[in-house]
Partner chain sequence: MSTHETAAHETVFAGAVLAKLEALYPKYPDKRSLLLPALWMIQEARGWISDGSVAEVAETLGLTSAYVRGVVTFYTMYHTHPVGRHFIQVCTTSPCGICGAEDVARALVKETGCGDLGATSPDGRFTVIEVECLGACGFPTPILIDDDFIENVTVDRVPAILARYI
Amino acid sequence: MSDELVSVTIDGLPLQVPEGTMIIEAAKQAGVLVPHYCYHPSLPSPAVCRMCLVEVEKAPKLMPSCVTAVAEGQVVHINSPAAKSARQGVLEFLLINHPLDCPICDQAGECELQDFVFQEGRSGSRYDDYPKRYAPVEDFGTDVLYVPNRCILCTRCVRFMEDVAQDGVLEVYQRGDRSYIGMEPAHKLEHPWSGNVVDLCPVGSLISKDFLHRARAWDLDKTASVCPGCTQGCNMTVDTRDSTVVRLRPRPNLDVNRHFMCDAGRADYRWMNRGDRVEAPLHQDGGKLHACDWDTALDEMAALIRASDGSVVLLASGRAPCEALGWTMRLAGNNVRAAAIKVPIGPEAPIGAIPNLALRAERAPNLDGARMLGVSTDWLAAINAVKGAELVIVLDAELDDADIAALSGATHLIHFATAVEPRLAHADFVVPIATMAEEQGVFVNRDNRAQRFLPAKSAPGMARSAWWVASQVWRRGGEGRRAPGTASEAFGSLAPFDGLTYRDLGLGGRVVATSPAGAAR
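Output only this chain's structure, taking the form predicted alone.
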């Protein structure tokens, strides 16, 4: 696309757009959505649905706006009588065989066929007296079901698998009203990014088996977040119903993941709904952990840290956000002997045709944020340092038996925990903290892009954000200390992000300094 601008007029609104822009995208800049089905900004445009036809002055016929580029002086009418009549005709044909099963369809409330029929369609059809086509539901494998009765043959799924995933297992079979999407018997839809065909389907033809009949669209609360599955940092939307996470979906960000996310990421949400949560601060009393109020827990932890003049070891989860890592490091001060995050490793899975987009081997979403804050990835060295440490702080890390054995010899132990860990019952304190689904925070991905996630549900019981707990204990450690009042303030007070706020990051993220910084000031 050229940097040169051309002047066009769309529905009476003059504007300038880059040369080569398609009319459908130019219309978005004019605040007009051209109805469409086959078009998708991250897929090749075949212009097969004919839903996006618009009237262009001096053109001999209606033009498909998804493949027609703007031209200097062009005048486009999206809602002219001719264009609206063409769209009504397309919708009438689509509804000839489409079942009226909206009450049981998972796509109801999010269906583009519903939306455009309501917006553009006519009140009746000339084909009401004819029987509808019927075909049985097919299992495409992994998490995808295909309901051919609802299919409008937009071919988004075919083009995604062919051109983006580069695993062309889906094809259009037969012709005319007998056409359907299918696979050869020897093939399977098992690409690690194949779940995106469900998001791409504009109707309820491709559906998720995991989400099937779990919630209606209008029952869901949708929250902008960041995938915690790996260092790629794909932007996603968390869908919750009654404070329970039921679905993760990709959120568009052209600089990170375009419109896609991998199947491993979209399936990784059940830990957000765990029932074995720590719901109140616990402290040792008489050899057992007992619940206490926050003031008691914070005061006693501050006293323990003041008394621990020796070295401190921090063992943190790779899912710990920058705010939690930075303020825990500040709490430890100059006594940090070792600080590390645990980085699970798994197979890498690239999407195919999109450079720099893959399920990464390092399954720690804040790996680069940890490095900026002076936290290493040498987990074994940190575990070995436990033996000579005065105090060990565990920040919601997943511990194996060897880690637990090493921690059994710790002089003092503070456990920031989301879930109950019976093997750490000897800890001096167990602090209930929120998961990423319950708090605001920032992950820094492999490209040094700091990205913000929002709370999708409330934290259970008395659980609070880890940065809040650490900052409140730190405040009690000396005169004149002031703890941050908000998560944004907690983020901006860390050395690598000095001066940045959540407003600066927005919901698309921002590239920050690439050189690792020292621990938080």
Second form
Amino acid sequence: MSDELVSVTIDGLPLQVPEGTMIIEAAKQAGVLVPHYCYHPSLPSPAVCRMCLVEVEKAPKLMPSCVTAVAEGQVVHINSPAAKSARQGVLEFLLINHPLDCPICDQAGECELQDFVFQEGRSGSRYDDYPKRYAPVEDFGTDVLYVPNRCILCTRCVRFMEDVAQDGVLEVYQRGDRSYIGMEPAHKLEHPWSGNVVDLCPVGSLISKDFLHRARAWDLDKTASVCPGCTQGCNMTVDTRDSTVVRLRPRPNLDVNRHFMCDAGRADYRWMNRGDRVEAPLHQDGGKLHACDWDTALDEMAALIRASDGSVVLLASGRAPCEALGWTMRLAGNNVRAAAIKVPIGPEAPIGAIPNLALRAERAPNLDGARMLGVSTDWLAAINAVKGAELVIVLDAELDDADIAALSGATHLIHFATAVEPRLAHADFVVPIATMAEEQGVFVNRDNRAQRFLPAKSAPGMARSAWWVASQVWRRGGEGRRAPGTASEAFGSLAPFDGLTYRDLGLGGRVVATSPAGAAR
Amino acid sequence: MGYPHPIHPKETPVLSKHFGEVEARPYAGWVERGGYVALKKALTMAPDDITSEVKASGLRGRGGAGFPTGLKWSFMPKEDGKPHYLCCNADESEPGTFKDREILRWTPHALIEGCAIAQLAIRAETCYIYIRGEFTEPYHILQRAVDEAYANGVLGANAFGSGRRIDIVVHRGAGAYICGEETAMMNSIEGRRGNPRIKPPFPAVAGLFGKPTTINNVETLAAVPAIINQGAAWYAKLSLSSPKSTGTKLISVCGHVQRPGTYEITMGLPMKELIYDLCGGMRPGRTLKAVIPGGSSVPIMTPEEVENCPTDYEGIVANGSMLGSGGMIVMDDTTDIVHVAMRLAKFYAHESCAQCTNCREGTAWTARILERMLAGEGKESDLGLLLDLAENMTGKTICVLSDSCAAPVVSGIQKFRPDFDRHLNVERPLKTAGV
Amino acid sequence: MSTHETAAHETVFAGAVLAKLEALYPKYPDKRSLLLPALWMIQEARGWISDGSVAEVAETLGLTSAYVRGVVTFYTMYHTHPVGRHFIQVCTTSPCGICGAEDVARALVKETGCGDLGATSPDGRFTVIEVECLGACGFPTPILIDDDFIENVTVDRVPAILARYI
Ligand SMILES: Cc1cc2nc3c(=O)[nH]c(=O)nc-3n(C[C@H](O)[C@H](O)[C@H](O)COP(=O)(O)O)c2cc1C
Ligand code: SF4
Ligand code: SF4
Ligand code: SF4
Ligand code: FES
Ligand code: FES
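Switch over from the form predicted alone to the form predicted in complex with the partner chain, please.
So here's everything in the complex, that chain up top.
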């Protein structure tokens, strides 16, 4: 694509688009969605479904808008009678062998066949005398079932595996109307990114075993979020039903994850629904942890910090967002002896053909945010610093036995926790905090892109965002201190993000300072 | 010649002169009959001069579309430094067409010579001859001829000592009509499913293996040596009608004529003479009912349309159909056009590559409706539905296989309506008599 | 989809057959192009293309098995099931159809004892299938028995022709 602009008219609307743009994309800029099946912006276009035909003045035939580039002076009619009738014809052909079992189909409500038939299809079928094609459901691998009866042979799944994942385990078998998507039992969909075929499938032909019959699309609430699985920071949508997370799906971001997310990230949501949560602030009372109200907890914590002008160690989860890290660091003040996040390491799994997209070895979404905020990844050094420190703040970190042993020697301990941790019953305070699914926040990915996530469900009981708790304690620690009123303010008041607001980041994120700045103090 | 019949006085045997002559097959026999003189001459010519000569001859593609051959060659880039390819289309699978097979099995060296000359013109060191899998005998004959050509220094690194490399590889198909479509053929040679590709890019820009490629039919290429030998002017003058239709054309005639076979006519010979004089007309007691003149993909003609039709590109268009591949199916009055249309629709449904929705589903649906009509369960609404489906299958897909399925249905309904009505009104249908 | 579990697959591409395949390598710029020729070699050696053969071809040419099966099932001349000792293809497309091809097909099914198109005779001798135009429409009805192309087959000629194939 070049920088040259060409002028075209689409359904009466004149517009200028870069030379080389396909009509289907130019139409989006005119606010018109051309119905389509085989086209997908992150896959090569085979122009096979013939759904996107549009009328181009002076062209002898209707043109497939997914592979026809704009040309200077071109006049395109997407909704002319000829184009509409052609699309209606394609829809009729697609339906003749389709089971129309929408009531038991997981795709119902988010099905492109339903949508376009609803928009422009015929009422009633003229294919009334013959049995429909039938083949049984097949297990395609890790999390995928294939329902051949619903397949419209758009080949998106084939192209994804072949061209994007570069693991061609799916192929069209047979030809003519006997065709179906085939897979060899010895080579199933096991590629670490193969779950994307479920999202790519425009109909309910490839479905997730995990999500099978779990919810109807129209009962789901969808929340923009960022995957907490690794430093890649794939944009995602959290689907909840009655405040329960039932599915994670990729949210397009051409700069980060295009339209994809890895299977590991996709599968890792059950912790968002765990029930053993801390629901009220707890403080020591008579040698045991007891619930108290927020004012009591905040005042007592402020007093503890004032009293302990010795050194502080911060042990944080690799999933802690910038706001939580920044404000616990600020709370620790100048006495930070060591601060680290725990970064689990796993095998790196690239998607294949897309550069700079992989399940990263560092399984921590905010590693670069932590660095910017002066929090290191040297967990062992921080654990070793516990001995001799006055106060240890644990920010929802996943602790192993060695960590617990080290913490048993801590003089004072404040535990910001999402889940009950019996092994830290000696903590001075247990602070109930929200998970990332329950709050707003920002992760900075490996390319220094600060990306927002939004709350998909409410936090249990009295749990609050960690930044709120930390900033409230901090405010109580000195005269004239003002705590941020909003998450956005909590973010913008951290030094590396000086003055940025959530609105500045938008939902696609924004690259922030590339050199690590000092901690916000 | 009207193989397997003797040469008829109204034929012009150029390509077919040696059909049926086993002695013309081997290299020595071919050279005795004037073979490879044209290639030697072409080796002394500049590539563009060969192309100009072919352009001036008026030769048009004999594979079906009738595209001017010299013009097609001139689309090939010149000094682009990339390998170029020639693909020779020997997939001959269009129902009614069996002319290339005679070239392949009787005069394989004529084809090799034509390929070699074309390769020089388009600067392609390698030519792949894609021959349909079912042509077992022609395949062995052709492969033997290619081996002989290598052994005799015609092909290889130093063709006739010219220092030029000319390679020919025979590539066998495996049962797929669609591989006759040029881009499907390229995919098939590359070891892929024979799916036609979207154009652009056109083959001359990015074809086989992504490189500039020209595809020509067997008959087209086999005609080239004679043009080089006898000159463009001689060839261009071979025409009884339109100056846009020059040279000779092999017409393979099948169906209900007395002498089916492959006839070589000068362009423009009246279709009636072809059917009645060359082919001996209908069998006793029968009359002409319909002609599909250019392979099964073209519209059906009525006897009235045949009456004054010159057999050339323009003449047949003017009379409601197309010359196509020159595979002529002649049907007499015992023929049920609905049955013919049904069997053709089944053919296309069987051969659809499955990419395009319209073709994959439309061909199969069309066949089912026609089958149901033939089973005595025709409905008043069927004809409207068939025409509607045909409309939705025409001009909307990647290649024209879909259109080809629609053509005989539409022309059948338009021109032979009583045959269709008969199946709606549940009268006794015609029973095609057979030979 | 695999329908035939084969016993341990015996390699086809070894020795002379492998040498034959390798001799083709220089004729094409990449290995993928060898797929159709390789499948022909398998079918020549084994009579049909089994799951094991699909895997072997894939391995030999650096392709995935699914890719290879996608190709195998596209081309109708590759057998994905075992067939009779002699494989008969009879054209019944319109040009032959209007000249009595369907009668010839029926006669072939009857005389071979196959019972039905696509089925193999109980003695394992023949399989008969209907095919589309064989490119010999002027010689109705053309049939292919194995590699032998036979023209002008009529119902009367069927028994004598079959007698040549034991
Ligand atoms: C469905 C389909 C089947 C075709 N089959 C053949 C064929 O069997 N032989 C052939 O020469 N051309 C066939 N063609 C035409 C080729 O695509 C191509 O136009 C031709 O080989 C070009 O050669 P020519 O210019 O010498 O005619 C077919 C086209 C289509 C759309
Ligand atoms: S399974 Fe879905 S994505 Fe794959 S071809 Fe069928 S409809 Fe398209
Ligand atoms: S690559 Fe990383 S960020 Fe993307 S989905 Fe997987 S785990 Fe999540
Ligand atoms: S029209 Fe038919 S044969 Fe041609 S590309 Fe489309 S589906 Fe394949
Ligand atoms: S979206 Fe353009 S043809 Fe399928
Ligand atoms: S129709 Fe039978 S060979 Fe062509």
